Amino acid sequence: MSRIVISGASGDLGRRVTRLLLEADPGIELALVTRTPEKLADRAAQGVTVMKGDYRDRESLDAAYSGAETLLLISGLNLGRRISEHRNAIAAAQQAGIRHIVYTSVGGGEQPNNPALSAKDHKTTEQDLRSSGIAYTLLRNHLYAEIVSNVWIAPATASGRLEMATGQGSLAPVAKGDVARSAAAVLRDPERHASGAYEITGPELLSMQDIVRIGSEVHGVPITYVPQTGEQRLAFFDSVGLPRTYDPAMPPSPDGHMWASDELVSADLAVAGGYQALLTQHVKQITGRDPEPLRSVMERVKSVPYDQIDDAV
């Protein structure tokens, strides 16, 4: 198997990855790409090639992916930067010469009006794909099921309601883990889904009544739903000190993240609008086993705290 650079690999998915990719293969050839390369001091010890690159600075990832054939690029986290820092990617790849690029786009963000505004930089970027001339798979990862129930049902225990403006809407959320399973099932045999296009979905279409009903008997506790208009959710974060616009000089926070509530409300309402409404057997095609429900993932995480899931939990 030739050269995988994954960019973005000292991420939560990029360690992922890299060791479902070496459990399975431990002689394989990898080149790790991240801007923060000391936080992957643990592979660079165990002789995987760490290497330092920004989606921002072109010419840090001409030498990052030189020599490589095949890429991961794990999408970029800030709205409004995501497009120019993805094009610097797929310069890079053509510059070095990359035969297959896989890209972690987001659950239905194909299609017209999405009002989410993460889906219109990912949807942009999938374009570019298209006409870059390097084969391309396109994994459009739906919500993380750890965020709906640790972001989500944990914290809305205390209150015991849920309120989001998320309106009727259904969603399939999926496990961290298989979203990882699947990009490395896909980078073990890129050829065999060039230019796939896969919704990465949980196994279960749940309403918002099913996702109360799931947390509620995991936690013990009842927890309703409570529907909020796009505007209420506004006012909340606004009353939390969140900045309403995205505005690409605001400083970012610990994870490198750079939020604004209207992104935040905005992926509401995509669910809303029936936009997240995507149930596939997409992970089970490409892993050859079924993706986990998220009763069982709320079990696992329900008392670790978001930012402390890993791929040891």
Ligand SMILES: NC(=O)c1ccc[n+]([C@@H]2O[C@H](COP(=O)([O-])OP(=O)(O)OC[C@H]3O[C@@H](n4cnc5c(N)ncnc54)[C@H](OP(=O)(O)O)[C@@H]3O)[C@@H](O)[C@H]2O)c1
The other form holds:
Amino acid sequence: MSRIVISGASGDLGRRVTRLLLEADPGIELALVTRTPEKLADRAAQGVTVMKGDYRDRESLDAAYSGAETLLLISGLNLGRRISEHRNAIAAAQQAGIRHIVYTSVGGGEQPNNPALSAKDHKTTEQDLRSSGIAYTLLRNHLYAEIVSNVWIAPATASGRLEMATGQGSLAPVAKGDVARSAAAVLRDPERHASGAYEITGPELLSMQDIVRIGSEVHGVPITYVPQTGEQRLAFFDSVGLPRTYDPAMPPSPDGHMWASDELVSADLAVAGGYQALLTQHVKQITGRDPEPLRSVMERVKSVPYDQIDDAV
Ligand SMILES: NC(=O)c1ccc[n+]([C@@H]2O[C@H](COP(=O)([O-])OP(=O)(O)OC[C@H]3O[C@@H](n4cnc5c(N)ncnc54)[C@H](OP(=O)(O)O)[C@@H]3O)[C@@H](O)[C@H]2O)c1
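Beyond the form predicted on its own, can we have the form predicted in complex with this ligand?
Below is the entire complex, every chain and molecule, led by the chain shown above.
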């Protein structure tokens, strides 16, 4: 197998995919690309190639992607601005002669009128990939089950109320381990997945009532779902000091992530509008394994801060 580049390799998904690929084939040729190579000092010490590459700096990507055949393009975090960042990555891949790009998109992202701000970015990048002339696979990753567990439910145990603008929508949260296993399997055999657009979901379509019931049982605390309007949620986020719009310079939230309220509320409204109500067998088809149910994820990670969840699962 020829060289695989993982771009966005220092993040949680990148680390998981790297581990899975090395476990499957210790001799695999990898290049790990990140803005912060020091975060991957452990891998560099093991002899894995680690390169500096910033989606905003095309030249850095040209150098980092050179000599590779397959690219895992892990989507960036700069809402709105990442469209041009991903274009830099695609242009660098063309320059480097990369033959296949595997892209981490968002669940339901291609549906017209999806209000989720992140979906607009991903839809544009999907279109850019289709017209790039490079073979591609789209992994439309649904909401991480770890976010439902540790960002939605765990904080709601204090008040017993889960207040969101998700209406009566439903969703199929997927464990990060299953997202990573799917990506690693596609990277090991990209030709088999050429032009594939997979909805990477968990094993169950859950209503908000289902989610609070599971949360109540796992935590042993009654939690009620209290639907809110988008305006009520924006006002709440304002009251706790969350910025309305994403800014790369903003401080991370206590869970270590950089959340902006317009993106969070638009994601809620996408659930309310039914844009996340998709359930597929794609994880099983790609990996041969049944995806992990939300209850199991929650039992495993419920007492760990979101940014400290063990990535070895
Ligand atoms: N499905 C979901 O529920 C969900 C939730 C959150 C995010 N996401 C998306 O899925 C992606 C992977 O998730 P994750 O959990 O691995 O996120 P993560 O842990 O926050 O990692 C994000 C990665 O993107 C890299 N990155 C950010 N901006 C970059 C830039 N300008 N140039 C190069 N690299 C950049 C970061 O690396 P450096 O900072 O070291 O460069 C990091 O490796 C995220 O980036 C986001 O687009 C999905």
